[in-house]
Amino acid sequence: MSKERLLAELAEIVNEVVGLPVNEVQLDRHLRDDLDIDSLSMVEIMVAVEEKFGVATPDEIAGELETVAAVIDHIERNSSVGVA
């Protein structure tokens, strides 16, 4: 799966969880500072990512994912459903 497709699918998840328009979810955006995603919403997003891509994200790792690009990289490195 291409990085662009991963971004589109992550943007749809973010839209479903917090209602942000999908075009606002860009690789260079900071999840908290730019997109105003709080920690509870981030947990919901990561649960949806786990369900969709088979990516387990321990709490200590989730806390380090500060940008959209970091989440995409995490999915690419750890997916069990063959997104690479």
Given for the second form:
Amino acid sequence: MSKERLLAELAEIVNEVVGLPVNEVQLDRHLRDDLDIDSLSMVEIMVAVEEKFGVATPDEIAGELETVAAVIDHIERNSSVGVA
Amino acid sequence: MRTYGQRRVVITGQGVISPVGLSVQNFWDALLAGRSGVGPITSFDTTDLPVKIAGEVTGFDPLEYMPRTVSRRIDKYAQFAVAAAMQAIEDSKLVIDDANTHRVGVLIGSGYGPTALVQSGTLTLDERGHRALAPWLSAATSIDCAAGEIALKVGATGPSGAVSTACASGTSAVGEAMRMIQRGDVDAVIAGGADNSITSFDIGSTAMSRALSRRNDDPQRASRPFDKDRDGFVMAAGAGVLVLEDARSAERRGAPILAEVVGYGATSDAYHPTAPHPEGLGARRAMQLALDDASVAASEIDHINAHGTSTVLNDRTEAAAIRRVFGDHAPNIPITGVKSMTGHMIGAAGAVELIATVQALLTGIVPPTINCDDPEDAGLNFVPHRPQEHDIRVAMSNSFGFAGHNATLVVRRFEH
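Please could you give me the other form, the form predicted together with the partner chain, since above is the form predicted alone?
After this comes the whole thing, all chains and molecules, with the earlier chain placed first.
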């Protein structure tokens, strides 16, 4: 799966969870400062990511993911369904 | 006799979300027009249920009152409460800032609370396991969720929480809020009730208790308090929230004062899980305690907003209890049952009906009891079909709930 496709899929999840328009989910955006995604929303997003891409994300890792790019990298490196 | 006579408590703001209107003005206009908010249930499939009608809230957009992140995390009952609270605060012109935040409390009653989230969460747990449960669900499925959200949204840091006394919850919340102000705990309380008990679980279980009307083919005429042809109440949804304040601080800031809350009485029947005491002992005592608390004689009451559910047991005992408490004066009192139009909003009912009572004080118009064609007690004035004009100085609002929870409030036209 291309990085663009992965970003589009993640944007869909973010849209579903917090209602942000998909075009606001860009690689350089900070999750908390730019997109106003709080810790509870982050848990929901990462549970949806796990269901979609087979990427389990322990809480301590989730807390370190600060940007959209970091989430994408995390999915690419850990996916069990071959998104990279 | 008054126990806490020093601080007077006034109402400075009101907000309503209901099946007949999404603001105080729209709600009041609908009541005076005798418009019913009852119709076929549209929010889920009722094919297998014996009851297919309710007073649903329609046209409500939570995004007018809160961001989507909040609206998707809280049950509709809490969305209604937040919306009604925002209306009430705007109405009262109360500004909550660093200077007074710790002197403002929030008390929101609910009978059933976030039932839709509990139902869907339980199904999710069963089908997909605990990891599919949203992280905010444990907070959002508590009955104090609405109060917590309001405190968070407006930055009120006084005491906040829920009061749950079934169908009396909204009335109890206002009564307890009045006590908090009288005691001096706080100077203002955002108080009221909310419920949205229109799920397949709520309708199915309440239908099994035999308390609901099954007049599915004629929804507008299904809720008929004090009419001999009644067959149960109609489930409804909504919220009513008021801003209660210490009279002196309200006057000091030039607040619009709508009415004074002067009496509160609360009792329990300790008799049966769903039926009222057959002689209305608890109801009588609640009314008498509220009168005593207000230092008001029964003969001074100009209007009663009845609990009037449209169940045989409630209406019969309430009418008899009013006869006992008010004696010869009872036939003079316009007694209205607005549930005939709104349906029964459970935990919201008492707060919304207090707002109707305050509107009657302010305007001198008593809204009608619609569908009251053949009254339970022909000697009482149930204000059938059409509104009536009366000079109202002191009025009473009753709420009597399942489990025998009874609560009564007395309000008075405010005089300096």
